[in-house]
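Next comes just one chain, in structure tokens: the form predicted alone.
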Amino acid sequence: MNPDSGPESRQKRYFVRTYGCQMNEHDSERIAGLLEADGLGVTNDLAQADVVVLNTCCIRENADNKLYGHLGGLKTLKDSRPDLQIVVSGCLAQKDEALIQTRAPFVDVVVGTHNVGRTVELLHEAKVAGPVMEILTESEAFPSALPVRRDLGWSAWVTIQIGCDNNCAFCIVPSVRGREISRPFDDVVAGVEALAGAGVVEVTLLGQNVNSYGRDLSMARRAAGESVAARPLFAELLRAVGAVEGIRRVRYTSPHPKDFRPETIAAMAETPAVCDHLHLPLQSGSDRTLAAMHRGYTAQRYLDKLAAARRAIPDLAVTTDIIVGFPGETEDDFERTLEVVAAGEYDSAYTFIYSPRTGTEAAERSQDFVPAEVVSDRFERLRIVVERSALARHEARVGRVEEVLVEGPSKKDSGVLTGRTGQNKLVHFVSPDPLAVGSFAEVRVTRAAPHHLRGELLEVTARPRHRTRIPVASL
């Protein structure tokens, strides 16, 4: 029987929008997750949902209007489908809490980052009470028992951290997301290890601050009089993942400067597995606009772990993220910023313009906001230098052959394959023959662009082992 047939027996479906980071990303795959084993299938079509969850990002100034926009619009769908059920979830429901309700009263459910694991108790709650708002200050668990629902079967996040304890002047995570909590070392390598025998081939290691992943841990054996070795967790973590049968790559976001040890450089370049690239946020290279920041770290500390990094792994692949337009920012700061990025030679950089947070310290700092105008132009030279170096370092890799990690068709024209390299770099070419996603194959570059490879194919190394998606699962 179609389970479409007829309005009593049509199965309920879900909508699900992500704003923001990879841990909005698997937040989202685990409030899917807990919407399917309640009974609910996915559908890509916002008219024909009956939950919609809005999983928000609260990273950006506009974020806010891009919530509200898309209420806007979803206020004309609940008016005439009442029954529709919507859930605002994320950083700017954290952050926001009773606001969301105050200006889009028709949201049945505002959920928190700490218990997106009760969104299903209480979408059912809102049906009998109204809406609701849940938001605690604190995780009640970590989420790695939840539900998850992978588009990807051959790719998977896996969070070891949630939380940060840094104090970033322009950072609202800490108040979004709450103290570092990591999650059991065994627990996850025994997740890994579930996933490798799923098909999975690449994993993601996520947290906020993902280098500092255990000094919780070994704080809390130190309390219990327990003897706790000094040795980086972190690193002993990559190691271990990355010799789980099975997952051929390992790759991990983001670590920070100050906590990017020794022991992790040793790690990655000694660990076959793990991914020769390394995203590593700079944010400025003005050491007066690092410490106002509150960073940790100078240019030059900065400049010198990265060239450890580069000894250790010749082939190894940089990335960055840069703030243009801090509060108090000098044409001069902006030459130090412009100096260090060449110095660092990046493949390739996300850059941002300042974005004041209300909650932040930098916020509070109105009086030193630099002018639009200024701030634009100093996007526009810095962006200019980021792709310099990155088309100098892609067109040294031009007839080299790059092992891909096949990902689909370009969205740009479905009859180009992408593929991705260890190095992160996004390689497109053509097949003669359908192939299918998942796959390794060996293509030799043949042009190079500053965000791309050009490449032609030269054969299929390995065909995927995973199901076509894993289903729900706790992992």
Ligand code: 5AD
Given for the second form:
Amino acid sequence: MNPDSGPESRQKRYFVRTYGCQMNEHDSERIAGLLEADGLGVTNDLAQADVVVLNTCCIRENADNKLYGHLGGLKTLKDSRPDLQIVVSGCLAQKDEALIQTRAPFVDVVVGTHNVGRTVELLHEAKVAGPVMEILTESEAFPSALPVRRDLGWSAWVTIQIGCDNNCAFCIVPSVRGREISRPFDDVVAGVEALAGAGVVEVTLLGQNVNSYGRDLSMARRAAGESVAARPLFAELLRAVGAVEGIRRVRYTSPHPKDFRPETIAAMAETPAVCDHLHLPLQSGSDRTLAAMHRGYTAQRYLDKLAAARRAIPDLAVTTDIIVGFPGETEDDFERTLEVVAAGEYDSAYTFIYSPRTGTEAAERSQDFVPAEVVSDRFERLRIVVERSALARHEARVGRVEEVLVEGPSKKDSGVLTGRTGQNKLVHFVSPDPLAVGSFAEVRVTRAAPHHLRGELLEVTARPRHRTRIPVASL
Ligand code: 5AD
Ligand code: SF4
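Starting from the form predicted alone above, please write out the structure of the form predicted in complex with this ligand.
Below, the chain from earlier opens the complete complex, with every other chain and molecule after it.
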């Protein structure tokens, strides 16, 4: 295209804003891939965009509020440029459906979680017919082979499973992401091989409950009369992905403690590429609360599994998710959480204030909601316990030599580089020369803080192999 041939033939641009989790980040990469396949180019400047996509999250209430706040701002832009097309996709679209266009009638396309692949067609339809909404209740099958525009050349998310068959009392995910569907084993491995071929060195396997990966696949095979081995497929998948030539780091998120099996621990311990990091969401340390949440484990069972993982993988970093103020949580319940968090010796924890989600079981228990001031006091006490253990874990690493995968200049100081260790710790370090993103380097850890480490560069151990201009590909 000739950039000088006037505004009529200017390449159209899209802008994507993502809210929420890694699954959503990856869905945004797919939406970007679809738009690029349709001839649009990316822009980070809202004012330049012809298509704006808000890929939404609804896991907690503030995610809702943020979306409607941003839509208010977009209305002004759309008033001045009526050709601008606005898409709302993702979990909140799935949950709020028609409410979005009722509250923001200028939104052109509302598309749910099960049909992201239709985004471009819906944009074309909206051009002709005006605002459209398409929300399906279920995905037919695993949506492989949509184009993807990956943000990073050296690291990629790989969805292995969509949906969730659990029913945690606080969680909206099963109702917006549908039942669990696993991506076929060979398809995952072939996808990772293709990524490795393009120079990707790190993959993160994504699913809501990765340990039940493959349950639906084995059921389908048994129903078809095949005799299927009872081995847990996720452990096999970790080994297969870890064996792909060129893949130096395999991560995954998230396992569910109730389904976290010895076979998975063994696969982690025996597959060198699988990182020494386990994100094992605890949610609460009180057995009473865990039962009310329908989590399917007790605090002791959880700690036993953690101890087994640490025995098998001595240098394991462990992170978790915790909810404060679940309906009915007493001071005693909360103190159990503090005890288990202290016993868990976490490297870090994502802590959340309970947020009632309409349609979930816990949201019905409004008579048991914990007063906001009690929750914020507990939240602060939990933060202190988490930071204490994170700092202790980090201090224990001072003096050690760690291999980091370089991510680029630090956000706060462009003279400092940032990398991540296999344990997923951020390390800020000074390098005399600029280092390309995607390089591996050895650094000596010199200082510890609760959320990062500082270090000094010793040597560069591997240069990146990926292309810097990332083409859209079906991976
Ligand atoms: N309120 C607060 N936190 C929640 N999470 C999920 N649903 C809610 C909710 N309604 C947290 C859980 C989960 C993480 C992704 O988000 O801790 O593990
Ligand atoms: Fe939500 Fe529980 Fe499923 Fe995780 S396992 S997505 S918390 S229902």
